[in-house]
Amino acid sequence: MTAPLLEVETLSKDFRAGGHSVRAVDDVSFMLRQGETLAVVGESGSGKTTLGRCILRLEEPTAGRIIFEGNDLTHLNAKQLRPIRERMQMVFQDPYTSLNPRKRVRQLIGDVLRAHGERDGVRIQARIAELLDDVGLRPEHAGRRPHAFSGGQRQRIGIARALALKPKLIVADEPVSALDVSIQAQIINLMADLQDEHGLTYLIIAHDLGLVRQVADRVAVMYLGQIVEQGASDALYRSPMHPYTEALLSAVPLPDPEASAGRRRIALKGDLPSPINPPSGCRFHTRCPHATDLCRMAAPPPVAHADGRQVACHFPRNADDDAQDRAMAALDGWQPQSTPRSGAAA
C-alpha cells in the first residue's frame, strides 16, 4: 500500500456564536490515497464544508492534525503554506460568486499562475488555452467575463482555475448543487475524466448520495460534525450500517420503477438538532427509529467491521454477527457523564 496523500487526525473546529461555543467539526479522522475519491455526505449543517475548508487551511482548526504528503500543515504560517497550496486546490459551490465578475477568463486563470511565480506571458497564454481545452471550452472563451457563460460553463472555468498549478488534491465543495440537473452529470463526468488524465485525488463534499455514487471510491457520512460511517462505496451503498446512512440512501431515486415501488422510504422525524446544544449520547438518537436508553446516554465509538468500514453505532444495521460484541467492548469502563458534551455542526 502506498503512503496516504492526506491524513486527517482527530480534527475539530469551534466557532463562537451568540456567546456560545459551537463545534462545527468534532474529532474527525480519515485518510485519502493518491488517485482516490472520497465523498463526504450529509445534510446541510453537518459540518462538511467546514471540514473541507479546514483541510485547506481556509479555516484554522481548533484541534487535531492535517498531514499532506507527509507534512503536518496544521500550524504552518501563510509563507510556509504558499508552496504547498500549489498542490491543494478548491472548486467552490457557486461558480458565479467564486469568479470575479470584472475579470476576463484569461485574467482569472492567469492571475493564479502569476501569483505562483510564472512571468512568461507566452507560457501563461499557452497554459490558459490548454486548461480551457481540458474542461471543454474554446480558446475564444478566454476573452469573456463570467456573466457571458452558463452555470455549467462557469463551473468549468472554476475547475480550469483549480487545475492551473497541476495540483494533486482537489477539494470540491458541492460542485454541481447550483447547476441544472441536466448539467450535473456532465460536470461529474468531466471531473472523472480529468482525474484519469491527471491522476487527481478528490475530496467531494455533497448532500446527494446518488450523485456521487458513480465517482466515489469511498464515502464518509457526517452528522452534526461527526463521521458516523465511512467505508468503500460499493459496500456502503449495498448494505448501509448506520441508520442515518440507511435513511439517506432510501431517499435516492432509483431508475427502475419496479425496484423503486418496492423500496421502503425512511422518513426521519424532526430537524437536525441545534449545534449549540447537541443531544447527549449518540447525536442521532433524537431521530433514530432504533434508539434505546443506551443510545441516549452513551456516545458510540467508531468500530471497525469485517469489510473495512468504521461505524459509530451501538446497534449497526446489516452488520456481521460479532459487530455488536465489538461495539459493546469499545464501551468497557464507560460511565454516564454529569453534563452533555458540547459541540457539533455548522
Given for the second form:
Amino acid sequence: MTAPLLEVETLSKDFRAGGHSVRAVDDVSFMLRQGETLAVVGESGSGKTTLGRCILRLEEPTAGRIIFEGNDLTHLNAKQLRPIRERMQMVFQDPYTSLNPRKRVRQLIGDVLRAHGERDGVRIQARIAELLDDVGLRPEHAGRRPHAFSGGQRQRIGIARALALKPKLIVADEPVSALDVSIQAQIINLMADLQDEHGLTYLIIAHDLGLVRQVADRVAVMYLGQIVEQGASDALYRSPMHPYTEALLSAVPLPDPEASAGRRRIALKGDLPSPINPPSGCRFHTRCPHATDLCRMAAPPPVAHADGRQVACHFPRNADDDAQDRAMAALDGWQPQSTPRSGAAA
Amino acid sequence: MPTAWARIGRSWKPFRICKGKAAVTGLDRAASLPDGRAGRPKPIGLSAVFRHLARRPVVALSWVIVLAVMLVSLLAPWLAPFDPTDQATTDRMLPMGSDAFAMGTDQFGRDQLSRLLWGGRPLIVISLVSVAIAIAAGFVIGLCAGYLRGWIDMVLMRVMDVILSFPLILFAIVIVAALGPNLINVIIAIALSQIPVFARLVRALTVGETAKEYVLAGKAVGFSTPRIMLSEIAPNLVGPVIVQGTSVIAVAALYSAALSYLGLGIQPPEPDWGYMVKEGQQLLFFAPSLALVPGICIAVFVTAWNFIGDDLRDLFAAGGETMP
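What would the structure be for the form predicted in complex with the partner chain, given that what you showed me was the form predicted alone?
Now the complete complex, all chains and molecules, led by this one.
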C-alpha cells in the first residue's frame, strides 16, 4: 500500500457572518493515496466546497492540519505555497465564471506556465498545444476567448489549465454539475483517461451519487460540515451504514423502472438545519428515522469498521454483528454535557 | 422552441433578458451562441456604431457637438480673428453683426467671437483631466478596498464617505480658496471631489468580480495578489467605469463653469465661458448675448455629455458585463 499523498487531520473552518460563527467544516479527517479517487458528497451547504478550498489553502482553515506529500501546508505563506501549487490544482464548478472572459485560451494557460517561471515562448506554445490535445480541443482553439466555447469545452479548458503544471492531485469542485447530462459523461471520461495517463489523484466534490459511483474508489459523505461515513465506494453503495448515506442512495434514480419501483425510498423530513446553530448530539438526529434519545444527546464519534469503513453513528445499519458493539464502545467514558443544548431535553 | 429550452438551464444569465433591448439599439453584436448560451459581446465594429447612432439622432448630435466644440477649442489660436484679451477701447459694446466683430464686443472692447472660441478651452481641459485623474485614483482605491477588504476597505471607504459628505461645490471652493485660483487647482479640486464616485463603483464591481471563480482560479495557480487585482480583475471593470466617466465629465464641466463664474477658476482677462457669463450678466439688458451665448455654450456642452453618458449606460445595461 502506497504512502498517503494527502492527509487531512481534524480540519475545521469557521466563517463569521453577522456576529455568528458558522462552522462550515467541522473536524474532518481523511486521507488520500496516490492514484486514488476520493469523492466527497453531500447536500449543498454541507461544507464540501469549503473543504476542497481549504485543502488548496484558498480558504484559511481555522484548525487542523493538511499534509501533502509529507509537508504540512497549514501554515505556509503565499510564497512557500507557490511550489506546492504546481503539485495540486483545482478544477472549478462553473465553467462560465471560472475562465477570465477577457483572456484567450492561449493566455489562460500560458499565464499559468509563466507564473511558474517558464520564460521560453516556444516551449509555452508547445505545452499549450499539448494540453489542448490532452483535453480533446483543437490547436486553433488557443486563439479564442471563453465566450466562443460551450460549457463542456470550457470545462475542458479549465482542466487543461489545472493540468498545465503537471500536478499530482486535482481537487475537482463539482466539475460536471453545471453541464448537460450528455456532456457530463464526456468530461468524466476525459478525467478518467487523464488519471490513467498522468497518474493523477482526484478529490472530487459532487452531489450526484450515481456519477460518483462510476469514478470514485472511495466515498466520503458529508453532513453539516462533518464526514458521517467514508469507505470504499462499492461497499458503501452496497451496504450504506449511516442512515444519511442510506437515504441519499435511495434517492439516486435507477435506470431500471422495475428495480426503481421495488425499492424503498427513504424521504428525509425537513431541511438541512442551520449550521449557525447545529443540532445537539448527532447532527443528523433531527432528520434521522432511527434517532433515539442517545442520538439527541451524544455526538457519535467516527468509528472504524471492516474494510476501512468509518461511520459516525450510534446505530450503524447493514452492519456486521460487532458493529453495534464498536459504536457503543466508542462512547465509553462519555458523560452528558452539564448544559445540554436544545433538543437534549429528553 | 429550442432557444427557450436552452435558456432554462444554468447557462441562462439574467442580463440576457435585455437582449431585445440591445437588438433595438442595433449594437447587439453580443456573441449569442447557436444554443442560446450567453456570451461576451464581440468587439463592436465601426458600422455597428453608425447603425446605432442612426437610430439615436440625439446621441449622434451630442457626439457631433462634443467633438465639434473640442475641435474648435483646439483650433482657437488659428480660428479666432483677434487676440481674446486685446481691448479696443474705441469699440466697446458693439452689437452682434458689426463689421469685423461678428459677435460684437464686450464692455472692454474685446472681440466676443474670439473670446467664445478660446473660452471653452479651460472647461474642456478641466473636465477631461479631472475626470481622468478621478478615474485613475478611484480605480486604485476601489480595487484595493474591494479585493483586500478588511480594515483597508474600512479606512478607504470611510475617507470616501467624508469627501462625499461635503456639498460638492463647497468642497471645491474650499480647495480652490486654500490653494489659489488657477487651472491646476481647479482640476485638483474637481478630481478630488469626484474620486469617491469612481472608488465606490470600482469597489462594488470588484466585490462582484471577486466572487467569480476565475479569481479563485488565479489564486489556485499561484498568481500574486497585485497580479490578480491588476491583470485579472481590473480589465473586467474598464467598461462600466468608462460609462460612469462620461456622465461625470458633464458634472465636472458644470462645476468648472460654476467655479469660474464664482471667480475661483481661470482669472481674468483670460477668456472662460463661466466667467464670461458673470461679466455679461451685469449687462444682461443692454447686451444679452454677452452672457447668454457663453451660457448656452456651457449648457449645450454639458447636456451633450449627459446624453452620451445615458446612451452608453443603456448600452451597458443591455449588452452585458463588459465591452471591448
